[in-house]
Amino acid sequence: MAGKKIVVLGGGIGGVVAANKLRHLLKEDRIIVIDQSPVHSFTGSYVWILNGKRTPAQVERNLSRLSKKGIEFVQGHVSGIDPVACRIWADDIEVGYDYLVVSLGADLDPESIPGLCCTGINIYTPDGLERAHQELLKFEGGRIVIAVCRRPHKCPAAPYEAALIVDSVLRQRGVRGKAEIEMVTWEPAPMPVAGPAMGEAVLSMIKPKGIVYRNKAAINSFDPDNNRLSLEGGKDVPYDLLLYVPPHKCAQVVRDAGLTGDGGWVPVDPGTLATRHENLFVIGDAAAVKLPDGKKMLPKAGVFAHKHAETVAAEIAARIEGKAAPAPYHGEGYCFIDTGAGTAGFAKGNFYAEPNPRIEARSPSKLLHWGKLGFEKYWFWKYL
């Protein structure tokens, strides 16, 4: 067959946007989607599973559906990457590429803190969502903890999300008044690297719900049998609901295929996306983007993804046809923040910004809410 092989690792957002507009530009070349799982789970709606208003099957959608746009669809574990012979294999598949897109997103990893997988309800995960929303319809009072666990972890909002679904949904059953909310949290502020500005309006959703915002605690343990955690300086924080956000690490295949860095995560090309490796380009989640000011990294969220796929597919097409490069990247991103009560906020900005991220805030609104519900239905008919 006449043309390059264009192989994409993952039917994530970032995957499934690179494809999509992959084959936009280009008409003749393959282009192949390799996923573990043969359904797309779009993580914009996650937050809907946790107040019951969306199912997991709901935010899902067979990754077969890409054949109709002239996209292969290989279903496989990716179990090797050669980026110097220019070859991956998925099971029992050996694939060679020309150019190669790894869009593969961090795993979850509660195993790496003590007593963790014992314990709470993963609320990262569709099948958490839909658990942790039962245990919200059977609540009778106590203290419900939200934890985020470590440093980086993807979706900065969902966490505060989260903790305005569980708000309302308490409300919603006449129980808030029985129940305890706090958040325990690593960060300084909510989602720090956009600004005291962008903490500041989150703060300003959160607290008047009357949640507890517990910053700067780093968790060392759990302890199942006692329903508590304890965080750095022996500090105990019981729970009798816990709701937490796990560890992220970078997919172990593509750890061994030494293409991550010091922090674990694989450095590249703020306005490419572009690796050390010829022709080979990693977005989203797995990615290691350092800011202009050499110290902080670009937040992990499924915008950055849907944009940096856009950038690398753009960046491929000018390659394989000898056209100049297109614009790099420039660092924008949006985040919507639904309030689980018919509202929702939204920021956006410019992430590359100097000497730090220009970001604006909006309160929430009704308008945000049918904007994020607007969103959902148009990324399900453009993409899949």
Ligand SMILES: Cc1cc2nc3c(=O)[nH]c(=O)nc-3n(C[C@H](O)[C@H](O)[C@H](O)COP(=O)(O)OP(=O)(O)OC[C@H]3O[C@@H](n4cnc5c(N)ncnc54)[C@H](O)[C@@H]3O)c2cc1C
The other form holds:
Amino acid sequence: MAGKKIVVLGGGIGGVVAANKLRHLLKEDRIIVIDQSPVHSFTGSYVWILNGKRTPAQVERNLSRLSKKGIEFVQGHVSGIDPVACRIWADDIEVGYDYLVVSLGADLDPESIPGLCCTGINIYTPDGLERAHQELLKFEGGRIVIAVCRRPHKCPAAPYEAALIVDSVLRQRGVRGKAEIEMVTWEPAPMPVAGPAMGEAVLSMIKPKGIVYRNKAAINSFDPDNNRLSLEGGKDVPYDLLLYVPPHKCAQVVRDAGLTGDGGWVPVDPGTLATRHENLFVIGDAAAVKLPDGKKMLPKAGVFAHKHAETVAAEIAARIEGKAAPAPYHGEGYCFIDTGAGTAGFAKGNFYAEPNPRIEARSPSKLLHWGKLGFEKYWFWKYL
Ligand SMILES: Cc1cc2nc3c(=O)[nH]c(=O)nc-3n(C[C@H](O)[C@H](O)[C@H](O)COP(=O)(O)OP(=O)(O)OC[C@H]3O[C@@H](n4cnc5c(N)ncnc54)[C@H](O)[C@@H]3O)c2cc1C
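The form predicted together with this ligand, contrasted with the form predicted on its own above:
What follows is the whole complex; the chain from before opens it.
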């Protein structure tokens, strides 16, 4: 094949969308996706692992399916990126590139909080969600704590979906009356970047269910022997079952390549996702996207990784074909909040609006739940 070589690091949401869109736009150029995992695991369906409607295997697809579309897939752990020499290393291979799209996501880092490695269940992995589901099926009463440990964490809605689903599973089993459910989070209000109305909308979903909401709670450590977590200021919170969202950090290889900035993520142009290296783009969770107020950051979520990927693919294709630069990304985003009880809420808006993001929330309905189910089907059909 003649043409340029575009390497996409990561076969998660951003990587898979970028590769598909690039293939659609460019016929002659090589597109290579590299991921350490042989499968893509679709996080948009993860909430349904917690209530047993899906297994981890049901939300996976082999990345080798990309080859049917003329996209090369290489399984390998990316261990080096040289943005000056335009080369990357993965296991025992070395690959040069004309354009590089980095979509390596966020690594989970439970070891960074004392005690967390030896207690509770990490609900940000498919296996953890499945274990949590099994625990909920056995639960006969006591305190369930859902702890959101550090900022930033991906999918701001996911911990609230988890709380609602825990509630619904226990109700279906007839044991909700024997359980206390408490959320402990650093957030001042639910999904704070989306503004106070969004926070109120989420609280109006969890509070009527009797879920206790402990906000602005900075967690210092966990005590696995006594099933307690300690907050800054000295207060302890006991639990019988702990479900947690661990701290996140940027992938080691991205940090080693010198791409990250002060906050530990990669600073990029909010419109083009360009970095300071001309032919290297960083998208999705690995990117640090500053909102127009200069303080807030774009949340880490699949919907943004998806939009970033489309933007960057269009930009690379335009450069290769010598066409005018395409429209930049304007900050649109949306998300579903599934309740686990056959309904879902929805929020949609513009995160780049000034002076603050403009987001509208819709109350939970069956139609929106079907919308989320339909989106899952569409996603697999379109991309894998
Ligand atoms: C429980 C849960 C529910 C969520 N629900 C939603 C939702 O409903 N809607 C939404 O918008 N977002 C949701 N998200 C967030 C969403 O999954 C992420 O924001 C999104 O996947 C980010 O896309 P990405 O391409 O940046 O990274 P990812 O999709 O995480 O992909 C990163 C890829 O890089 C690979 N990788 C990492 N390091 C290396 C390496 N060194 N070498 C090789 N490969 C490597 C990984 O294997 C992975 O395949 C959810 C997340 C979780 C955990």
